[in-house]
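Next up: a single chain in structure tokens, the form predicted alone.
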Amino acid sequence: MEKTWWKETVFYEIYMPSYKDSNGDGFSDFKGLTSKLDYIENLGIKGVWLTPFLKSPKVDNGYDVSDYYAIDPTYGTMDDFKTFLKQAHKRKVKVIMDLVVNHTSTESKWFQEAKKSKDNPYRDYYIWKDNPNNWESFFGGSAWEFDSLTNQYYYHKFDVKMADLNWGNPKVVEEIQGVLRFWLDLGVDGFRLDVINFLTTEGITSDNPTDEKGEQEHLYDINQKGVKEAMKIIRETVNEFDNRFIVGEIGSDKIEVLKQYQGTELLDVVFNFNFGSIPEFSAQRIFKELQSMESNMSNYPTLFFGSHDMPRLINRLAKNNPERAESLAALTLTAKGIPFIYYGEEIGMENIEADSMEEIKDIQGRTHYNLAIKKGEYIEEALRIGNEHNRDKSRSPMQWDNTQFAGFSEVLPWIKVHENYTHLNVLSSEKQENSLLNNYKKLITLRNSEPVFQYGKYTELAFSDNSISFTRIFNGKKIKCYFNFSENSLEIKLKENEKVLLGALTIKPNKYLMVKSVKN
């Protein structure tokens, strides 16, 4: 089996505005991130995924890029970024950056030029029509916006201020290749490509059909025929640089769609939200997804239970049970795949709830709040609906200590801090021997030290009485893992050639055990 650094890496997602503020403006920044690299290194993390930090008006939290070659001033300067990158690499921590190539902000130079006239050199960087079709925006309503200056509509799969790029235009492809090379040349170790299967490569085709419920089926505006070719070009460009990594966000819940975008000529791995975004805890559902990934994904799957787009793991799947949260973390760190940890998971950070419309800054949450108001809902109900769809609930500031604003900043942060920071924080967790944080460190250390967890195949993957178990083997070495999600304790008897790595032979509910086979 080919060894690559990313198969040996536990990744840690940092939501850029919310990790550590160094200059007292209420937002995280690169100097703040650099000051916390020792913490990241001590946690055992070998790879960091940074959400968007390029210049942006932040209509959608930085996923609306206005300049692909500039650091957003909120996060510091290019020199601050270079220092962070250098210091991360000094600690043998790789850095991948979130990159959005499906669309740009309407404030970008490209779009500002494109809208000036129909014969502007940048006009075909985007998609314009006299008569739009029925395609819908991801955030609701039409995906077309009328521009009165040229009397045409432009296409936006997402917000009206985020115009889709025309990947059928070779100049756009060349521009994006230039962007990739710029950041790779600076030393980034790879990319997380946002909504990468949404690329408009074949232009605007037929109207999408609607189902029996009147909801649109996205047959023609997603997964167009040219998307794979575009990915191959991205892959070839990235391969001009050694040892780089690409993970893609694929907008689909169908495993047959996900798997077709993985491969040596395409993406290294893709996020599988069938596993990662399970809405409520079910040991059987988790097992079935592990089975599905093993059966259908020839390349490595991804393993995660949290991200910036979903409610936090401990609220969604553990119901505030730290032991179950820890066991789920243990599963992602020992099952076959590439594990991703969302910042704050390691201490058990919880969702926040907005107390007013003003506190809902996320475009998705605001959209649903406003729709509820239009339908005549009372403010209280509209706020509940807004909170339900508010992705910012999982994006609150990192809780470093019990000082004001959780040690994240010296001023009021851009978004509220969870009120439990006074007792739930890194500083207090580090002092507790069996805290969630210290157990995360043990688990990550175990994965980093055991090639079986990085490269091992399954020889067994089983489910019984709400318990999951699997055995992985590599180069003759074997480790068996048990995860007890039942209501009763499990008693495990060791064989003569086995020893306990982590856990106890009496596996209590929501606990786990790792057993290694050793030579007699």
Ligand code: GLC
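Rigid core (definition): largest C-alpha set, two forms, superposition within 1.5 Å. Residue numbers count along the first chain shown, from 1. Source: prediction; values computed, not measured. What changes on going to the form predicted in complex with this ligand:
- Once both forms are fitted on their rigid core, the CA atom of residue 211 lies 2 Å or more apart between the two forms.
- In the core-superposed comparison between the two forms, the C-alpha atom of residue 436 has shifted by less than 2 angstroms.
- Once both forms are overlaid on the rigid core, the distance between the two CA positions of residue 371 between the two forms is 2 angstroms or more.
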The other form holds:
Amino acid sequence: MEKTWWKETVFYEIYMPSYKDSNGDGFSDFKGLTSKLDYIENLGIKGVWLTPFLKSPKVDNGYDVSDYYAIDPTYGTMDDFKTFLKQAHKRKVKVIMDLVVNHTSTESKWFQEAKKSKDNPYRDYYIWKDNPNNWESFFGGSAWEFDSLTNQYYYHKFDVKMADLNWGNPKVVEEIQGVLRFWLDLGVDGFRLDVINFLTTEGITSDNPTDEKGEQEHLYDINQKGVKEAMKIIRETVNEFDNRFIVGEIGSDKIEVLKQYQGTELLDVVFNFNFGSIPEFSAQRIFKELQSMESNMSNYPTLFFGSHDMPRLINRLAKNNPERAESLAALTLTAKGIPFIYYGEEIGMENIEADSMEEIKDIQGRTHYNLAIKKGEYIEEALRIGNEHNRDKSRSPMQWDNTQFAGFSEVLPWIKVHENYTHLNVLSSEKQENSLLNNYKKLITLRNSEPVFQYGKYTELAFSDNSISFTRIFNGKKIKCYFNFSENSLEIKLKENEKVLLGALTIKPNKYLMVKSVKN
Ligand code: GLC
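Can you swap the form predicted alone for the form predicted in complex with this ligand?
Everything in the complex follows now, all chains and molecules, and the chain you saw is the first one.
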């Protein structure tokens, strides 16, 4: 088993606008982040994933980049970023950046040039057609926007202000290689590649079919033939630098599709949303996904139950059930794979709900609201639809303490703070011995100190009566983990050579136990 830093790392996703504001503008920034590095280090985190922080009009909070070589002024200056990186590295915390190369903002210089005329040198950086096909945007509505200056349509898989790059154009590939080298040279430790199986490498092919529910099946617009080749080039470029890591966001619910993008020439790991974004709790489903990752993913899987694109873990999987939340944390930190914790998860932060359209800042939520209004829905119904698609739910400001605005900012934040911040915050959690936060710390410390959890194979992965159990083994050392999600207590008898690492032998419902085999 090859030793690599990322197999030993617990990652922490920071949603850029929502972590810590230092300059009183209601948005988080690099100075704020730097001031929280001690907290991150103390939690045992060895890698942070920062959502996009490059210059952007922020139609989609930075997933719409307008300049790949500049820091967005909301988050500070290039020097602020460099200080953050240096301070993170000083604490042995690696930094991976979210890189969006499927599309750019329409405000980017490339697009501004491209739209000027059909023979502009940047025209083919994007995808233009006289007649659009039926492809739909992932945010809703058509994926084509008419541009009256040149009488052609441009293609956008997401918002109309996010135009898709033409990966069939070698110049685009070279540009992106330049971007990768620039940030790697500055010292970033790797990338989270946004919607990376969505790259348009083969241009516009056939119309997409429609399923029985009348919804479009994204058959031809994603996973195009050239995607793997593009990934290989990205990998090769990243490999010009030592020890860097790539995690890919692969939009697909098919494990066969996910697994083909993992490998030494491709991506180190990919997110599996079949596991990560299960909509409601089911021990059996979690087990099934663990099993499917074990039999399908030659390399390492990833383990997570939250991100900026889905409702929070607590609301989906452990509402009013702190013990289950803790057990899910324990599972993510001991099962085989690379754990990713979404900021705030460690204290049990919950979803926020929008009460009016003004409160829905998320572009996907807004698009669905507007489409509903266009269809003639009443405002209440449009708001319900908008809220259903609103990803802001899990993006509220980090709850640091019980002062106004949760210690996140001194002014009204860009998005509302969850009202439970007065009792649910980092400061109060640190003081309660048995808080979720303190248990996360314990579990992360355990994972960091046991190579079995970082490198161990499964010798057993089992499910019975709503309990999941597995044994992991590495270099002759064995740890067995039990997660009791049934309604009854589970009694475990220790063998002579076993000792309890964490938990109790009578595993109460929603509790866990870890047992280590020791040599006599
Ligand atoms: C990814 C991001 C999401 C963004 C989309 C378009 O799915 O996680 O937040 O809206 O890509 O860039």
